[in-house]
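Form predicted alone, single chain, as C-alpha cells, below.
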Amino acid sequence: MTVKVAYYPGCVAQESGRELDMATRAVAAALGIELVDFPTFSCCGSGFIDEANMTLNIALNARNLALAERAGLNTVMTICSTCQGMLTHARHTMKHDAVVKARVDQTLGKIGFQYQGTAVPKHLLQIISEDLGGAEMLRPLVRRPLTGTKVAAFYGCHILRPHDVMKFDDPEEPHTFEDIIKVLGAEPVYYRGRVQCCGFPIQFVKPETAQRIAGNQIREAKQGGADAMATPCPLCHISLDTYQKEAGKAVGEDLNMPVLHFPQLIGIALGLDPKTLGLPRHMVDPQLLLNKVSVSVPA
C-alpha cells in the first residue's frame, strides 16, 4: 500500500535537526509513503506568532494547507508535534470560527489562495496508526528487533492537547507510540512525564526552569529502566538531547540518556544504516542503546 502525502518537515528538521529529515525520508521509503516536497511551505509559527497575532498564525498555516490542496493532496504529513498542533489548530479554527475564517479568506485571497478544508495535517505517528494499518504493519518489516531494550516514549504536549482539537489518542494515557515500541521488539517504559512538557517553550525565557523540567522527565524515564527515550517532536528532542547536560546539572544527576527521533527508532528496527538515520549527529551518544542490538554508530 502506497500513501502519497505533502511533506511538511518544519523548520528544525531542515536546519539543526537534519537527522530527523534524513530518517524520515529513509523510513518513508521503506513504509511506502511517497513524500511530495513543497519548498514554499512557511514556518508554522511554533505557538509564538499565535500569542502575538492569532489570525496571522491561522492564515500562515491555512496557506500551507491550501498549497497541498492546490496540488491535489489531502494529507499533509508532519514530523513535529508542534507543527501538527499549529496546523490542526488552523484547520479547526477555519472550520468553527466564521469571523476568523472570513478574515483569513480575505487575506489569502489577495495572494490567490483559499483553504477549502480538504487537506488534513497528520503526524507520521498518526499516519502509521490510522492510515497504514497500525503498529502491526511494521512487524513484517522488522529486520533488527530491539529485543532486550527498554524505550520510553515522550509524547510532549501538542500532539495530544487540546484533545477536542487534536482528536488523537488519549491525552492522559496514550498508547499508539508504545504499541509501535512493542512491535519493534522493545519494552515500553510507562512514566508520568511522557505526556508532560519538555520545557522548550520557556527555554530562552526561563532556562533554569526549562532545564529542570527536562531533567525531571529524563530522570523519571531513567528510573523506570529506560535505555533510551524517543519523541515525535524535534523541539522536545532539543530539550531532552541538546540541552541534556544542562538538564542534568539542574536536577543534580548525570543523566546520559540517548534520545531518538520517532522515525530513527523505527529505522533502527527496520535494519537501516545508522548514518542514513543521522545517528552520529546526536549530542548524547545513542551507542548506549545500540550496543544492545549489536549496531555501531559510525564516527
Second form
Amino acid sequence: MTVKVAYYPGCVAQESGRELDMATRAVAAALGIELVDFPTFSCCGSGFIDEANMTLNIALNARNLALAERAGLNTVMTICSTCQGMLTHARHTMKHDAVVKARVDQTLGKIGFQYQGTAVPKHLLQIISEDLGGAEMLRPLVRRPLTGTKVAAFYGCHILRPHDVMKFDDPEEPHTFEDIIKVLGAEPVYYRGRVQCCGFPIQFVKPETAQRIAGNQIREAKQGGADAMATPCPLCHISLDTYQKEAGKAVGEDLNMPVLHFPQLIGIALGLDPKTLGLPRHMVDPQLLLNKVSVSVPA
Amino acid sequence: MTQVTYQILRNDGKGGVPHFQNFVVEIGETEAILTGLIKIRNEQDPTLAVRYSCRQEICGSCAMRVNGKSRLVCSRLVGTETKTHNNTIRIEPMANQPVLRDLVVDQTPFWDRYRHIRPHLILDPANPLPQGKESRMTPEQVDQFRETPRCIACASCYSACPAVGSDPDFLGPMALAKLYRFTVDPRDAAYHERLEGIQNQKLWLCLRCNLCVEACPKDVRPAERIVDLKRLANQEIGKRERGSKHSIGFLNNIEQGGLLNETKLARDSLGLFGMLGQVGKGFQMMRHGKSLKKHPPIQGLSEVQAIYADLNKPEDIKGRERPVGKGVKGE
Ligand code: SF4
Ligand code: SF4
Ligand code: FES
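Compare with the form predicted alone: the form predicted in complex with the partner chain:
Every chain and every other molecule in the complex is listed next, the one we just looked at coming first.
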C-alpha cells in the first residue's frame, strides 16, 4: 500500500537537524510513503508563538493545513512531536472555537485561502501505527534486526498531550513506539522519563534546570540498561544529544548515550546505509549501538 | 470479585528504606481503588497510612500515584488499572512532596505556593465593592475563568509536574491556575502587581508538557492557564524577562523568513553576552556536521507577512476576551 502525504519537515530538520530529514526521506521510500514537498510551509511556532499571540499562531498553522488541502492532500506528515502538537492544536481550535475561527478565516481570505479542515496532521509514528497496519507492517522489511540491543523510547510531550486534542496512543502510558522497537528486534526500556519533558522549552529561560531535566531522563534510560535512546521529536533530540555534555555535567555523570531520531532507528533495522540516515551527524557517536548489530558509521 | 495485587510503597517516615509490600485483595472491578486500601488497613495491616475523607472526589485528600500516574484513588476504578497491568496496582505516595508515612505526604510546599499567589480578591480602596448589594459579573466575565473554580486542591498536578520536581523557584500548576483566575476577575485591582509577582522563574519555568492536564481530575487544564498568563505578562510587562524575550523573539523571527533562524533566536533570547557562552557550542556542533546553515526564506513569505500585518495586534494576542476594566458596578 502506498500513501501520498504533504511532507512537513519543520524547522530543525531543515537546519541543525538535517539528518532527520535525510533519514525520513530514505525510510518513507522504503515504507511506500510518497512525500510531496511544500517549500511554502512556515514554522509551526513551536508553542512559543502561541505564548506571544494566540490568534496569529492558529492562523499560521491554518495556512499550512490549507496549503495541503489546496493540493488535494488529506494528510500532513510531521516528523516532530512539537510540530504535530501545534498543527493539531490549530485544527482543533478551528473546529471548536468559532470566535477565533472567524477572525482567522477573515485573514486567510485576504490572501486567497479558504480553510476547510480536511487535511489532518499526522506524525510518521502515527501513520505507521494507525494507517499502515501498525508496527507489524515493518516486520517483513527488517533486514538487520536490532537483536541483543535495548532501546529507550522518548516520546516528546506534544505528540501525546493533551490527549483530548491529540487523540493518539495513551498520554501517560503509551506503547506505539515500544511496539515498533520490538518488531525491529530490540528490547524496549520502560522508564518513567519516556513520557516526560526533555527540558527544551526552558533552555533559554534557565539552562541549568533544562539540562538537569534532560540529564535525569538520560540517566534513567541508562539505568534501565539502554544502549541508545530514540525520539520522534528533534527538539528532544537537541536536549538529549546536542546538549548531552551539559546534561551530564548537570547530573554529575558521564552519560555517553547515543540518541537516534525515530526514522533513523527504523532505517538501521531496514538495512539502509548509515550515511544516508545521517548517522555521522550526532554529538554522541551512535557507534556504541551499531557495534552490537555490526554496522559501522563512516567517518 | 477478583484477586488483585496491591503493590504499596511503604515508608516508616523515620528514615527507614522505603520498600514495596504486596497485598492480595478480593475486590470488584468497578470498585474504587481506595476501597481496596481501606480493606487492607481493616483486614491485613492496621499500620498502613492512607489519607482520604469524602470518598467522592470533592475534598481532594486522596491523591497518590497509581501505576505511576497521579490519581484520586476514591474515583479511579480498580478495573481501569488491572486490565492493563496484569491484575496489579502499584501505589506510591505523591511525588514532589516529602513523605510523612506510607501514602501520606507533607503538603506544606504545595500550600506555601498557593498562599504565595494571594488567593483572594485584592480591592482598590478608592473603588470599594458596593455595600449591601451584590457585585455582579456578566456570564462573559465569568467565562474568562470558568475552569479554575473547579479545582479541589488535590495536588495531583503538583505531583505530576516535572518543573516543580526540578526547580524550587517554579510556582507549579495549581497555584498559577488559581492566580490566573484573579488576574481576569474584574473586581480585582492587583492585575499588574500579580503579573509582576510571578515573573521569570516562577512562571516561565513551565515546560508546557501538559502532564498536569492529564493528572487533573477536574479538567482545570493548568498548562493552558499558564500559557494564558504568559500572554498577559508579555502584554503587560513586555520583553524584559528571558521567557518573554524568547517568545516575542520567536514571533518576530518567523515573520522575517517563515522558518526559524536558530542563531538569530539565540541572540534575541540570550542577548550578546549570553551568546558568547554559546559560541563554543556552535563550534562543537559544526564539528559534528551540525552546521547552522541558514535556510532561504520560504516561498509565499508575503502571505505569512500579510498574516502578521493583520493579526499581530493586541486584541489578537489572547483568544478569549481581555479582562474588562477594573471594578464592577453594583446593581
Ligand atoms: S505543563 Fe507546566 S505546570 Fe503543567 S506539568 Fe508541565 S511543567 Fe508543570
Ligand atoms: S488543578 Fe486539578 S489537579 Fe491541580 S490541585 Fe486543582 S483539581 Fe487538583
Ligand atoms: S477522598 Fe475526597 S477526593 Fe478522594
